[in-house]
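In the block that follows, a single chain appears as structure tokens, in the form predicted on its own.
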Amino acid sequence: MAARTLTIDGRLVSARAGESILEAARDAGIHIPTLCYLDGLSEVGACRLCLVEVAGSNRLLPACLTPVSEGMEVQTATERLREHRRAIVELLFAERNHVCAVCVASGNCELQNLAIQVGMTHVRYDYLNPVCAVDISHPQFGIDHNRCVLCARCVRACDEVEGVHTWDVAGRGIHARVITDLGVPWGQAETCTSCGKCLLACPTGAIFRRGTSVAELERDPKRIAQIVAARQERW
């Protein structure tokens, strides 16, 4: 496959044709922060968070969706997106009730580290304080509206792993939810395997096994792409 080569924070990196801004930085070590970005599913570029600058576009580009070219400069640090992924951070913990102390991914959340990453100190926007259900419908997990980010990385999950398509979202704006089965209580939705595949991918409290305490929680998202990996070696 043809190499590219491009710049990226003023690095030389080498790159496989069709490969994306995102996976170049990896490889070469750079990290560009992401949040619905997950290994083993597909890309919707919906967080914003790896957003970059190229020169020649007046606009910034997300580097998951950006596929690299002969020559092309990126800068994925200035303080302009610095303060963008600041603002994006401040907006998601405004819009839902994020209160880390009781929640049971503290401490092991990743939007809770990327608040620390990005330098996130207080939150300069009013609160939108919603009332958001926990479902504890289903006898083995639950979801806890209020940590939701609508990353729908549950509904690429269940869709694109799992293939059955429980999860979708419904409603728009900040109306909008996950929900199961066209809306019904998780555990009444007839198309879920109970493979937990959802739990994996979720980066925040949301989705959470029942019974589970801080100090028992276990997450581990590269689950996801050692299943997808696994099956493409298999088949």
Second form
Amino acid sequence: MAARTLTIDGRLVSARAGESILEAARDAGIHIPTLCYLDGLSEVGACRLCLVEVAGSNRLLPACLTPVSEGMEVQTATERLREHRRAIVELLFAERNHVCAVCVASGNCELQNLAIQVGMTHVRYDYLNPVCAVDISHPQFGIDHNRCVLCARCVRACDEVEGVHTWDVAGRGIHARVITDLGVPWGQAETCTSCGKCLLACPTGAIFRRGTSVAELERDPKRIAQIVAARQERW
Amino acid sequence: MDLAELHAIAERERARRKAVRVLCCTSSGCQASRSLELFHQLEAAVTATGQDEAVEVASVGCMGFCGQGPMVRVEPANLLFERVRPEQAPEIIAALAGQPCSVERGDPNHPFFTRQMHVVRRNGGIIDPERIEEYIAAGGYEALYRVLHDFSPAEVIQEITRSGLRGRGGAGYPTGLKWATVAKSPGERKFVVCNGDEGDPGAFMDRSILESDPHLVLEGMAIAAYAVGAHEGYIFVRGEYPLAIQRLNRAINQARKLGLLGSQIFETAFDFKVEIRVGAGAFVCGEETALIASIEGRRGQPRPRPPYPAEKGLWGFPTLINNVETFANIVPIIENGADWYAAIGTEKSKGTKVFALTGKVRNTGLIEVPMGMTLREIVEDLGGGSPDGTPVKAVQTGGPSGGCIPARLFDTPVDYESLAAAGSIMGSGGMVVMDDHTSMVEIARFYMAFCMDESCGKCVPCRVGTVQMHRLLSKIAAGQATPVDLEQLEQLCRLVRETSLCGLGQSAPNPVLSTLRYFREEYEALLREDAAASANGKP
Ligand SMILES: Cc1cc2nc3c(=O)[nH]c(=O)nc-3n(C[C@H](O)[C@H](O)[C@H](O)COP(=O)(O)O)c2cc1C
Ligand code: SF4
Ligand code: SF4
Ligand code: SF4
Ligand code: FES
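And the form predicted in complex with the partner chain, for comparison with the form predicted on its own?
And the full complex, kicking off with our chain again.
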């Protein structure tokens, strides 16, 4: 495929045509924070953490969804972007109930890591303290809505990789929740194959393996991309 | 169906008409004040007085003066009756024979009527929207005939481009350019979609057009389909508009029976079928990518653009999406020519715009005025100023995506650029007049509550940022905020505007920003200085 040359943060970078800014940046070792993006799944551009500045556009563009073009000039870490990213992470922490000290994912959580990356030392916004359910009706897994960031990675992993679509999102705005089947407890979701791909995909402590205790949850989200790649080789 | 047959229908319809026509509005607004009952009483009164030969009672669409409904108009005498109760029907019919009548009379020469210019509302309140014959008698479907026989698709697009028409759904994107893009986009199938979601609070322009003149929209869609090479269309209407849906359904069936929709329209090779899709009434479903998802049967959530629907829309095929009022402009443009249309309005905003004028004005209702009319003319001349003499303070335009324009800027002409320069937008056409008793902080809080409730929840800044903004506005309104809170509110405005995924979030801060720009002192007056001092000491 044809190559494209662009600059990212002033560095000359070459990329394949059709590649996203995010992929090009990562290939060049430039880190752009993401949360809803997961290698192997479709991009949805929902978390807005990967927004970058592109010369000639006065809008901020999601790196995960914006294809590179010849001569493009990208800035990934301007003061404005850094401020926005920190605010977005803060908004997420204030939205639901994140108590890392007692969370299964602590130490292995993308949200926690993001907070460290963006330098979030405290939250300026009101904690909304919503009342969120924990569903442990499934024999192997559980979902704790207190920790969910609505990235929809579980939804896409289930739909696109497992091909089942047990997960979806219901409700609007702050009341949106991930659901299984048509809103039944997970254990009653007849479509669920118990494959665990949602667990692999989940960036936080929202979906966990039952019996896991504080800071014990380990999973490797790269497995999703490996599964997808392995299939492509085979088919 | 050919032109001769179309003309024959028009002739028969004109011959059927009686000397006196009593027109009774049966649109939703007037129906809510018992106009259906009134309509039947009027019919009964005509029969009871033995005037069936000379007088007909017709159920017609909206006449615009909705605040004074139910409305009844008598032609050709040009009598106007307002706030008519069903019991008053006999009196109105008796008045036709010169009897005295105590029913409240409207003034057809009131500036509310005379200052308007009806292009898309030309049949509103005049024809029965449920009878295609009346639409045909008013010249309907001739534009479609002419286009199919005398115009190439490129020529249609050229005509629309030259007219200067811009989308009436809010952003004002040039319609001709959009059509040209869809026409150029390669695709085995193409679609035309009419956006009748109309989620803005206080807006009912599109509902009124659909209820009063559904064929005008259908004919506009058919012309668009011919121009861009589409054969299938959808009209997306919110479920809260049952009358619009019913009348559209009827109109589609009538047009299909006459061969004006369906296959080989006017005996040409052009096929176009239209279906209605009923939305569940979520504001965000008016956003074009969410609307597409909704028609496809998926959750109504926006996705990032590009790709734009013009290239990848319904099921991945090139799709033309226009607003109801945009489509309603097409037939008049084809009939009268692009030059005629381009002569109406201002340099960059051509034609007319329909507004729903509400709030603290004497005359509320629907108005259609040429672009470029000033806010002052609309509020004072058509609207008649505030009802109780309290000074008017501002006008809110553009709904939750818009802003408030203060009275000192009322000489601003109503066009896309001028409204944007004043910190608001044209939007779909809601216009809410506010007087000195209105708190601008409360107004900002109201619109933020709307955006917060209507956010689809997909992206973080809109989903959570609007909630935090709403909390801050509530805190300010309650007199419990400090200057730090106001600063934080402004920061959030910037964040949500710059980082949200779709237009809902991107424009949600606008009511706050515009009220801060013009009425900052109202915010500041509510801040607690003492709290400011103590807040600094708090953890
Ligand atoms: C949150 C949101 C809501 C919208 N609601 C409507 C609507 O109710 N009706 C409409 O015509 N356009 C609405 N729009 C604009 C549409 O996305 C689209 O731009 C428009 O239908 C295009 O038609 P036009 O070019 O004829 O204006 C909305 C946009 C946003 C971001
Ligand atoms: S999900 Fe992550 S951020 Fe949230 S409480 Fe658990 S470890 Fe902390
Ligand atoms: S459960 Fe996990 S993967 Fe699913 S939306 Fe919530 S945070 Fe994302
Ligand atoms: S801006 Fe709001 S409505 Fe639009 S996608 Fe984001 S959450 Fe949904
Ligand atoms: S990673 Fe691009 S928007 Fe979430």
